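First, one chain by itself: the form predicted on its own, in structure tokens.
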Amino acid sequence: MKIVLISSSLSLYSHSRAMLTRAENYFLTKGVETDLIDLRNIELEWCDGRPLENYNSSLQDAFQRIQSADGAVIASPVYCYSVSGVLKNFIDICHKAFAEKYFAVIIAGGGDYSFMVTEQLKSILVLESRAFPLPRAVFANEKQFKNHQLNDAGVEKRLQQLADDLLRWIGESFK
């Protein structure tokens, strides 16, 4: 099995990439394959309509890296309520890798309500791309962090039940 992993902050000092990485690091234990997507690392062009096959080789690779997984976990900053606009305009991209794949989603935001984001990337894939949302989603604010790094177990706990979950989802799917 293979899962995406998708890393939408900027930040050298992301949250939501700490999280991530405590993520993959757990899919890992379990023998679980991970492909690392850092929007850092792609050379990201604005969306604006045109076919895919007409964006850069970078933003098609990261497309055929998406479609070839058996799922995917994203992670993204909240900035203004919302999820970063660097992965709203990567998913205008890419959406249609998404169709029919399972996905989970690890938000870290500085308010205590920044949770309720989560909820707008699920519609935005659901609708858009027809995938599938894992119903637990994992947040921590700026409290559950220490020098940049996640200082809480619950929130690591959460991290793999989420972890866990997809496998579960994703191999029900196959039976």
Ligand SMILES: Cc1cc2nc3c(=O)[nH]c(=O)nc-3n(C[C@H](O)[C@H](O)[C@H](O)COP(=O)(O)O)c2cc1C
Second form
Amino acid sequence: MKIVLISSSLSLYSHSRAMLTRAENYFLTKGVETDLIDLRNIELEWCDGRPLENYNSSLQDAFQRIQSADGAVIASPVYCYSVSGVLKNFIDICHKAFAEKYFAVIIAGGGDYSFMVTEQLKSILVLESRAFPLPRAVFANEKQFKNHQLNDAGVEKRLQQLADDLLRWIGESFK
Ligand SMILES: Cc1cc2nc3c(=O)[nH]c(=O)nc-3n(C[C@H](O)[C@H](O)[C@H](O)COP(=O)(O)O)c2cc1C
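Could I see the form predicted in complex with the ligand next, after the form predicted on its own?
Full complex below, order starting with the chain above.
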């Protein structure tokens, strides 16, 4: 079983990446293999509708890593009440890699009222990729961090539940 983790924030002190890393650590304690794709390390290009083979090898490699995983966890910042443009552009290029895959969503926002972005990200991947979103997602705002480290036991617990849910759903789908 391998879970691909996609961190889409390009921020140095990213809260969404901090949450994703917590989830990754939890997967590792359960003996699950993980593969972290940090978009800061991918040579991003703009999506213009060309076929995947005409994008650079960094994006093609990311595509293959996603496609070869059994499930995915995607982390995004909230930008203007939506996911970041960086993530949307990446999904526009790599959306076929998510086809028929179970995925979970982690979102970091500034305020209290952006949690519905979790549903936007699910919709994008359901519509673009026919992927399967987990109903429960994890959202946290700036008050739940201290010095850019997660500082909220409730969010920590929800991240573990998210990881458990994903493993359970993938396990069920393999039966
Ligand atoms: C361009 C921009 C737009 C933002 N828009 C929102 C917003 O609409 N709602 C919100 O709650 N936070 C908003 N924020 C705050 C970010 O969601 C917050 O800083 C979050 O921690 C970013 O995730 P990251 O730390 O993983 O990069 C915005 C930040 C930026 C830079």
